[in-house]
Structure formats: C-alpha cells, structure tokens
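In the block that follows, a single chain appears as structure tokens, in the form predicted alone.
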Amino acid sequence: MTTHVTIIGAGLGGLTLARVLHVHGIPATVYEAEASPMARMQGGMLDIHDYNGQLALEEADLLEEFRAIVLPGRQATRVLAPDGTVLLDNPDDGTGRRPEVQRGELRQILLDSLPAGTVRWGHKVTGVRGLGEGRHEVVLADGGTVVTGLLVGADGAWSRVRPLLSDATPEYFGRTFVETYLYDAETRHPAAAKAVGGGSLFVFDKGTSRQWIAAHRESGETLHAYMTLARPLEWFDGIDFTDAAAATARIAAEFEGWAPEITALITDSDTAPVLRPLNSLPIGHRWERLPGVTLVGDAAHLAPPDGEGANLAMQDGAELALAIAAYPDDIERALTAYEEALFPRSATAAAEAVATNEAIGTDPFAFFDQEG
C-alpha cells in the first residue's frame, strides 16, 4: 500500500489532492506557513470551468457544495470602451459551464472536507533536500523537520520544492496588476457599480497593449478591480505604494482619458492599491522523473493569468490522486502516469494563456474568442 502522501501548501491544488486522496483511504498531511485559514484575504472570484476544475470537484465529492456557494449572474460579462461605450453586454446564460465562485469559501469548503490535523498551520518549509531511495527531508522555519515517503510540492510560484526537480525559475511576464476594493458599491459607487454590471467587466484600450482594467461583482456589493499596466519593474519602483493617495493618483494617470465611471475603479477604491507583479515559467516546463517527489499547480506550470491557474491545480491535484489510487503498490508508476499527462497538458495550456495576453492589446476580444 502507498506511503502517506506530504502536500506542501494548503491552496487549492494541494487540498483537491489531499481530499482526493482522502476519498480513497489515502493519508496525507498537508503543511502550510500561513497560521490560519484566515490568515489573509483568499484573492477574489474564481470562475470554474465544467472541463476541469468541475470534473476535480466531482472526484473530491464535492460538487453539491460547490453549487451552493455559486454566486448567480456573476457569469455575465460586459466590454466597454475606454469611453464608456459599451461593446459587449452578455447576461449570465445560466448553463454553469462557468460559475463564479469565492476563491475563499472554496478553499473553506475543501478544507472542511479534510479529517481534522489533516493541515498544519504556521509550519513554513525552509528547505528541502534528498534523503535517497525517494525519501526526502522538508526543514521547517521553527527548526523542525519532516521525513517524507511521497513529497509533492503544491507551493506555488516560489515553490520550495520545485529545485529538487528543475533550475527553472519564475521570471517576470511584463505585466503588472494593481489591484483595488470597493465596498458598498451599489450605494457608495454607483457609476462603477453599473459600469460593471452583474459579473464581470473588461476595458481595453484597443490598438496598444500597455494598459487594460478588468472588475468582478463579489459577493454582496463589493467591486474588486485589477488594472493591468505593461511596464518594466523599475517602472513600478518609482511609485511609493505606501503613500496610498499618491500611488493611487500616478496610476490613475495612466487612464487619463478614459470614462469616470471606469476610471472610478482606481480613484474611489476603498482600499490602498496593492501591487501584485505577474510571472510566469517557461512555456512547457517539465523535468526528469525523481523518485518520491512532483508538483501541482503554479510550482509546475506557472502562467500568465486567463481563468485557467486555479482550475488546472485543482485538476492536477484530482488527477495525482487518482494516479495515486490507482498504483498503490508502485508510487513511481503513479508519478510517471501523472507527469506524462501534466507535461503536454500544462504546455498547452501555458501557450494559449501567453498568448490570448499578448493578443488583448490588437485583438480585445481574443479572451472572449478563447472561450466561445
């Protein structure tokens, strides 16, 4: 029978392979830095898609869950012009190929579906090395180690794990997302909030690919906003971002233009904008089978964002279990019958998500094209 499985990092990826695993009677103990599930703030909407992310939820026995916490509307999508003409106004079509939920209550839901202990909190992994025989030692920030039969590194873009399999480091994609809030909107930001509409909105500024903003209707009347601006690093380190009003003026600067009630998304949030760089591994990252260790999600296959990272670890995690499950006396079996299906898998879909990006700025309807 297999070894108990180690799960570093309690995301989406890691808790769909843990739950997975613990739907066939596979121990697995997950280690997480963050001291709690509350921790921070767990990102915002997450549209899950009926071909993947769903098809996981499914072997998680999870799906009637799932549609509990599914926000209704929120797959409607509207385009505007940066002058505020609208382009594109499609109402959610109620098929649920897509639902919108909260990256939050879906991450609670996973972790309530876990046996308790199942994740240790505030223990963050410093180091890992090899022990031989596919036995691996993971060093915790406190001193403590751990000895582990079956490592599998689900830590995401810095991944601690990942230098036991690959050189290959996160590099940065050009592209920089400053996000922002506002709450009470239907009341407080009532322009914003009909610019937006019920799910979600897309502006972009066609012919130049250097700025673009997209929003999500959250839960109750939150609005949460992401201007995506194409400049390098050192551009960015010219903006004091803890001089909230003063960052937040120098990137509104960059729309000016553009209609108040978009531009409203920057200048009204009701958060101080924060900074989040995007990077990305290189296109069809892969690495030579190492006995008793792989990957899931963005310590695999990190890409630029187009509503495909969260569904593609949840499906990583599904289908590492079920590799699992399936050869519990030949682990290494399992591992190559997983990456032999993640490599092309993730390569593709890394190419298309490089390549809808660089598209937006000529085509802005070449997200949408993606999707049908």
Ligand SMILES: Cc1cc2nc3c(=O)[nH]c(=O)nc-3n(C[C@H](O)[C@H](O)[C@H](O)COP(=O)(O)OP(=O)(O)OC[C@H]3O[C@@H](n4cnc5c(N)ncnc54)[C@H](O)[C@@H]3O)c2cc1C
Contents of the next structure:
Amino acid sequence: MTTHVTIIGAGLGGLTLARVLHVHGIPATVYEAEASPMARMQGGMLDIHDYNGQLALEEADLLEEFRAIVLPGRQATRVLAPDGTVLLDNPDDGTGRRPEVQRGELRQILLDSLPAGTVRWGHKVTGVRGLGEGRHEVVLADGGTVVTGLLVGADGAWSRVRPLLSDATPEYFGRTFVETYLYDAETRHPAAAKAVGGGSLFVFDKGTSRQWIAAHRESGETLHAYMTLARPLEWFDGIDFTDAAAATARIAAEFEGWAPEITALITDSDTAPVLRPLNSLPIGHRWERLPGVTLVGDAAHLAPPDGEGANLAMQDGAELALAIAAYPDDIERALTAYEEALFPRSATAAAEAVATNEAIGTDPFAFFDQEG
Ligand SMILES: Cc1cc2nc3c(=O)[nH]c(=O)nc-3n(C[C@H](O)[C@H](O)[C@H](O)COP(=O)(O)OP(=O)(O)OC[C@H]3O[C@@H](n4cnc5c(N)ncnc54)[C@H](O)[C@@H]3O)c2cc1C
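Just the form predicted alone so far, so send over the form predicted in complex with this ligand.
Let's see the whole complex now, leading with the same chain.
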C-alpha cells in the first residue's frame, strides 16, 4: 500500500500531482527550493487547454476555482507585420477553448487546495541516490535527508532527480527570449497598448526566422513582451545585461525599422530586460523503468515554448496521481502505466513544439492554423 509520495518541485506539475493524490486520499510532501510562494515573480499568462490542462484541473476538482480566475477577453489575438500593418485581428468571442489565467494565481489555487504543511518551502534538493528495492535518499541543501519509497521529480528543466533515470541534459535551442514589462499601459504606454490589443500580439517578419515579438495583455493593464532572437549564446555574452539601458538599446537595434508602437515594447519597458535562453531535451526523451522513481513536466520532456509546457506538466501530474490511485498496492504497475502513456504523448508534443518554433519565420501563420 502506498504510504507517502515524495515530490520534488512545487511548480504546476508537482502541485497538480499532490492535489490529485490528495483528492484520492494519498498523502504527499512537496520539497520546493524557493523560500515561499512569493519568492519569485510568477509572471506570465498561461492559456489552459480543454484537452489537457483543464482536464487535469477537473481531476483536481478545481474547475470552479479555475473559472473564477480566467481573464475575460484575453483570448483575442492580433498579428502585425513589422511596419504595424494588421495581418490578423481575432477578437475574444468567449467561445475559445484556451482561457488565459495568470500563472501565479493558478499556482495559488493549487497551493490553497492542499493540506497545510504539504509544501516544504526553502528545501532545495542537491542530490538523490538509490538505496535499492525502489527506495531513494533525497539530500537537501541544509544537509538534511529524506528517504522515500516513491520519488517524483517535478523539478523542472534542471531536475536533480532526472540523473537517476537518464544522462540527458537540456541543450540550447538556438533561440533566446528577452523579456520586458510595461505597466499601466492604457495611460502610460497607449500606443503599445493599442498595438497589443485585448489579448496576445505576435509580430513576425515573414521570411526570416531571426527575430519576432510576442506580447500579452496581462491583468492590471500590464503588457508582458518577449522579444525572440535566434542567435548563438555567444552573441548574448557580448551584451552587458547588468546595464539595462545599454542592453535595451542593443536589443532594440535588432528591430530597427519596425513600427515605434511595436519597438516601444522594448524601449519603454518599466523593467530591465531579462535574458531567457530556451533549452530543450532531446525529442522522445525516455528512460528504462527504475523502481520507485519517475518524472513529470519539464523534468521529463522540456521543449521549446509553444503554449503546451504548463498544460502538459499538469496533465502528467494528474495522470500519475490517477495511476497511483488505480494501483495503490503495486507502485511499479502504476509507474509503468503512467510512463507507457507519457512517452509517446510527450514525444509527439516535443516534436510539435520544435516544428511550431521552426515554422515561425518561414510561415508564421502555420502557428495560428494550429492554435485555432
Ligand atoms: C518564457 C516561457 C514562457 C512560457 N509560456 C508558456 C505558456 O504560455 N503556456 C504553457 O503551457 N507553457 C509555457 N511555458 C512552459 C512552462 O513554463 C513549463 O513547461 C512549465 O512551467 C513546466 O512545469 P513544471 O512543474 O514541470 O516545472 P516548473 O514550472 O519549472 O517547476 C519546477 C519547480 O521545481 C522547483 N525546483 C527546481 N529545482 C529544485 C531543486 N533542486 N529542489 C527543490 N525544488 C526545485 C522550482 O523552483 C519550481 O518551483 C513557458 C516557458 C517559458 C520559459
């Protein structure tokens, strides 16, 4: 009989796992490196899909809470050419299957749904080792250890649990986001606010995949933008990101000639530009079954962003919990059932994520055909 599940990482994957386990009466402890839920800005809007993320929330019995945090109107989509010409302008008619929420609010719903003490904040895992017979020892940064009969790595891209199962490590995908925020956009950045519209904006230079821009209207009239640049890491090494003004000017120079209401997303940022290199695991990453341990989310299948990663992490968490609940007396059977579905699902998703990212630039509208 399963007594306790040890989860590393309180991201959306680990928390969905803990919550669905709780719904089925199975206790879990989540060890999280961050000191508190507020330790890091959980920026970003996520569209939660009716074919994966929302199904996970249904299993978590949290659909009502989810609906209460949906940001109305945010499924609107605009596509502009670099000179500001409107190529696509789809309003949010309320019938979309991908409602948008703030990541931090979604995480909070999950946190609020767990028994007090489930998440151990400020517990960074530094290593794990097998003890045999499906048991593992988790080593924490403060020197403490935890011994567990069921260990789940939900600790994201740079998972400390993954090395138990696989030699794979994330590699640079050849593209980097430069992230900016513009606050109180309607009053302080009206031209950029108009360009972004009510939901998401994409600006592509058709025929070149060297750079493009995505921006979202988040809650509180915040514009959140990602400048994507296809450059080697060494190119970014030549920019001093500790000097916000110089880094802004250098990134803006890559978009020279683009309409000012678009480049304002860089030049008028209220925050220093943040560099986010995109990494991915090999497509089809998998491992041989090892008793007592498995992975969910980015730890298992990190892929370039295409709007699926958080949804997949939640789906993994829910499905693993359901498998454990289905075979509470046979953990190996539960983990086998989970991984047999996980591997083909995540291989397909990773291949699609790579294809979508590669299509942008050559045929940006392929992305919207898929997105619907
Ligand atoms: C810029 C960007 C934009 C994105 N936009 C979208 C989007 O719009 N839609 C979408 O679906 N996906 C999006 N994604 C992908 C999505 O963010 C991830 O796929 C998703 O967060 C994965 O969830 P996870 O729970 O597996 O991992 P994570 O969210 O990475 O959570 C892992 C948790 O583990 C903790 N942790 C890490 N190491 C340790 C350790 N050693 N010890 C203890 N705890 C540890 C971390 O602090 C973190 O809380 C985006 C990704 C990026 C980079």
